[in-house]
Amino acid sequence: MIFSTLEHILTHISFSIVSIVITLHLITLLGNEIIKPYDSSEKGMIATFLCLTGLLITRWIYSGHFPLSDLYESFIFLSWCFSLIHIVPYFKKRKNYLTTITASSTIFTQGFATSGLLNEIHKPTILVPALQSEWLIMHVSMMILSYAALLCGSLLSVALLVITFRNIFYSSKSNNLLKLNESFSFGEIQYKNERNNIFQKNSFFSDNNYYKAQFIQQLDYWSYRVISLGFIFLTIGILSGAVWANEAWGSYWSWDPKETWAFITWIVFAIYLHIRTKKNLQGANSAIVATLGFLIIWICYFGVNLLGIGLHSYGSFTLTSS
């Protein structure tokens, strides 16, 4: 009773801290020159850490087996994860580009964790026979590890393309303004007006294209980084995978459901590593394929688990005490 009290507590509390960080940088967009949060959010993400993490403990000590074997879980131990990866660069006194995507990442996966759709297995289980064995801590812990590090490196590089697409968008449509100053101008001094005023504006437009070109590098950069460290933990995560089911079922691997999609997540990703070998299709180019992994780890983390079929379905909607 005092340790499922204990985890309602520390819920609700890293729920709230999580929620107060992403209003702090909702402040920070709307007027950092007046306010300056930052310091704050990055201590409320902490707090949120140390929360989550107590969660956990909690839950381990409450269950007897490490809090990875059920879809709540997992969500529980996901949010922890973007909270770690949020930290890293902190401590490691980095410009951090990863803050809001870990924030509200957090706050999505814990919300639908304590939503009223796992109702049924918030309760700890006894374990199923096939997770009794100590490759559970293994090979579940990297899977999560390397689902959070994929998502937030995939959301980098939609963030690339949202900034790409945006600077062509707008720069098509200066370029056809200009045409039509030239094209309905009613004099040579009209037009020579017009364009003067047009390239005196160009030298602001040029200071903030060459601010948004380092900033979309940045954004590559640590997307590449990210995935490469997410791609590690994958790889390491199917291996242990592979061995764990030759120890319960039998065979190293079956073409189960979950194992395909894990699968496939592994190919997506080693094309994306690939193709940023060649400096051609840095960029936008490597950026559309991370995109593509970040709708296929969901479609391998959640959307199998929805069928609730195959060896890995002790991880679906369906699960109960039996």
Second form
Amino acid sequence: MIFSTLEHILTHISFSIVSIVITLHLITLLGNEIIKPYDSSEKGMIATFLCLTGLLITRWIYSGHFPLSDLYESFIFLSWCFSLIHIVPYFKKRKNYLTTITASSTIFTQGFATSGLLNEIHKPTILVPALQSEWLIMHVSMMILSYAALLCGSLLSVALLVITFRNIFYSSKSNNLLKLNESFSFGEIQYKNERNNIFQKNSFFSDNNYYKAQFIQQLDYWSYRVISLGFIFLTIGILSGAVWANEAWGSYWSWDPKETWAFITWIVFAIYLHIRTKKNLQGANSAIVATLGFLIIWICYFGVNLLGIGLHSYGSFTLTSS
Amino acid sequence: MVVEEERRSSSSSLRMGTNNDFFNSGSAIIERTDGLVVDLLQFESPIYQMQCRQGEWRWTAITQLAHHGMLYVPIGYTFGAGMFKMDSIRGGSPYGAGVFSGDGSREPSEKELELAQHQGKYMAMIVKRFDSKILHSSTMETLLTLNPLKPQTHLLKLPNFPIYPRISTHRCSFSPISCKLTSQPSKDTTNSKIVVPGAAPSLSEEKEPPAAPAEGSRRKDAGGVVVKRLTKKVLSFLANLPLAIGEMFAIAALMALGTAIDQGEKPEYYFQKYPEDNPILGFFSWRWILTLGFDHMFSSPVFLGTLILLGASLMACTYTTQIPMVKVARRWSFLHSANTIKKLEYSDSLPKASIQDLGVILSGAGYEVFLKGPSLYAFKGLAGRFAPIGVHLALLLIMSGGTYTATGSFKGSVTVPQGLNFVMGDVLGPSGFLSTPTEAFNTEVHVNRFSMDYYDSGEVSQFHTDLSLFDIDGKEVMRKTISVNDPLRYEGVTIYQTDWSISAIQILKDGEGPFNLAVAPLTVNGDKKLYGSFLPIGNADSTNVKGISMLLRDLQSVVLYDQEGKFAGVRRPNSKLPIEIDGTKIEIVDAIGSSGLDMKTDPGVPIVYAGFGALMLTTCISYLSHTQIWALQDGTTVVVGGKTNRAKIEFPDEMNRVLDRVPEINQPSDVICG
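Previous: the form predicted alone; requested now: the form predicted in complex with its partner chain:
Every component of the complex follows; first up is the chain already shown.
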């Protein structure tokens, strides 16, 4: 009883803190950068992280197994991963652009988990025999961690695309569409804008465009680094899952829907990394692939569970009307 | 014509031999030697000595080379009286040594040789004087054959007279290599040769044709050339990046389709689900599915073919693109000019610093540092360049292991009631043409006991099977209790516990028995299992037979219902507690379970596991970023610059942190060297 109340409390605390933090972020975005709310929002995220950790540990002790056995627990774990990704750069004293994305992702996943849609599986359940293995910890946690990282990276790419297209539409209102092709590489945007800066100080958009181009490039690099980190985790997760399957059922790959979709996700992000090897294809093209990857991750994580079949049916659920 | 040059450290001398068609090929020379010459001009003294035929072409040649800004050293009459002796036909003039070779067969005469020897000596002396700080360039000699009659050219010949009082001797071996001019040599001696085809190139029959600087002077017949060219074309086609990306997309799309379409069903199922008169998207009906093999997508020819194509692309890409890139990345050189350093991605200058301090700090930060004089080169993370090759190779390993599994393994599954046995060979079925049964297939497997564990809430927590293996002589070779996630391995065959079932109930009826009643599984929605049994009361052969029904969810308890179907009671097996239903006394003695076993032998597993491990490792390593840093001591300032290939965001911060730690030197120091 104690544990479940404790759990309740922790869930609610983390949820509310994160919503406060989001609100603060929005205020800072709309207004100028006010340092104080920024700092307190960082502290708020740390508090959220601690609450979520406490939540997971409580569940662990209460149910006797690592808290990753069904969809609700994996969602909580996912939001924990998001908050982890959020605070790691904070401790390395490096300001980054991920903060808005990770904070909002944390709250969305947590909110979805605690919402009425998944009411029936809030309670900690027991593990079926197939899940009673050490591999559970390694495989599932790696997968969820990779989902978190890849989602962050793809969201950065989505942001990049949004800004790029808005940039193009604003700066070439009178120009014809041929310019769209040129504007796709950062080098060109920067070069053009640098020239604009030097020669035409009268244009209103020139300075803005230069900073925007810089920002886009930063987004691009961040997205690349985060996605490659997520790719490593995804590789390890898929492969440890295959080894576990071999130990448990005798076949390391049985074209289970979830396995197949995880492999599809892996392929799509491998395409992203390969596109980035060519300089002229960087930028918008790779961002489009990363956006596709974002959708595919959701299909893999969530959509397959809706089918409810296959070896991964532990995560399945039925949407109840609340 | 042949141009040979040998350099030692920073001095070089260049001997160029030409033929009489020289003025036609002058532009060719300038083209070909342009890089070399520009390079040479960076050194102190390119000395040029030309040997050419007596006659009108000599100044044309010289003026051509004036374009290069080279110094020309004639011998004049320094040879002495021998130059005036015309008692035999000889080549050579104040401009330089030479040979009349006729049609190429005439060997140099003694006089010509002497003149050539003198030229060499004279040249060495000039060079030495000119650049006395460094050494001696002992130069290699080239002889030219001049042909006054035929406009035929070339060749190259090795000096076959070892005449010089060399400061150091060597004979260069004659393999024409393609000379890639790096910006500055990092090694001390470079010995390279540029081979330039003459303007009227009919290739000679000599041993070393001055072919285009390519692979070497192998002789190939026509067929070999065609094969080689075809291989090159195929390789470059396969290693094309957009093709590889397209293949990956195709595989992803096929897999997605494979999950959307139900696999392995009967054709009637597809007729019904994808009817022809109402096709999805206007065209997709069962015909598409069955002809393309989408009902068994993951073993269909389309899918496997795309996989094979991807494998070929992987191999081609590794061979043609990745390996050369690694070779390029490994080569490095010092940068000697502060301006070049300042143009790098990240650059900074530290006033009042010493480059040795920087070197020490960098090596503390994990870089490999090379320090030579005033310049420094450091790098880190070179493994990050090698790792993508490892990724490709690991993927190929996995694919080959998977292929071996698909063609060479055995698998089978069986449900065995407690107490019964089976022979492995009866259960295992081959999967492909490489499957060969082993001796272990004659083993008999005996299920001694099947049991289940339960949680307090009544759910199943684990199930176990106690197995004994007997070999063909009846001797027990192994005994193990397996459970889920804990299989039995014997001589390459692995037995997994995957499922369970109930096979029979043993009951006592009215004190008689025990009778075994068969138990059948009942289909219920959801995951829960339900088994049932039936004990007929009265005439068992009548059509409307009534009896006692028994339902079991697991081996823990039996629920009994009377003839009307009303709930009668619950009994545990082995509780020795009878129940009275409709006048019959039933006692449940035991519920006998059966074990669901999966068996498999898979020779491809070690290969696949090795591939997995390699893939995990190499993927992690390829996260590393290859960072290179150059620095130059410019007076009291150290100019630093660097670049990195992956971690472009973190790099400036890291560099700032490193540079902050370089100590500032306040007094004019003796540490700084030139």
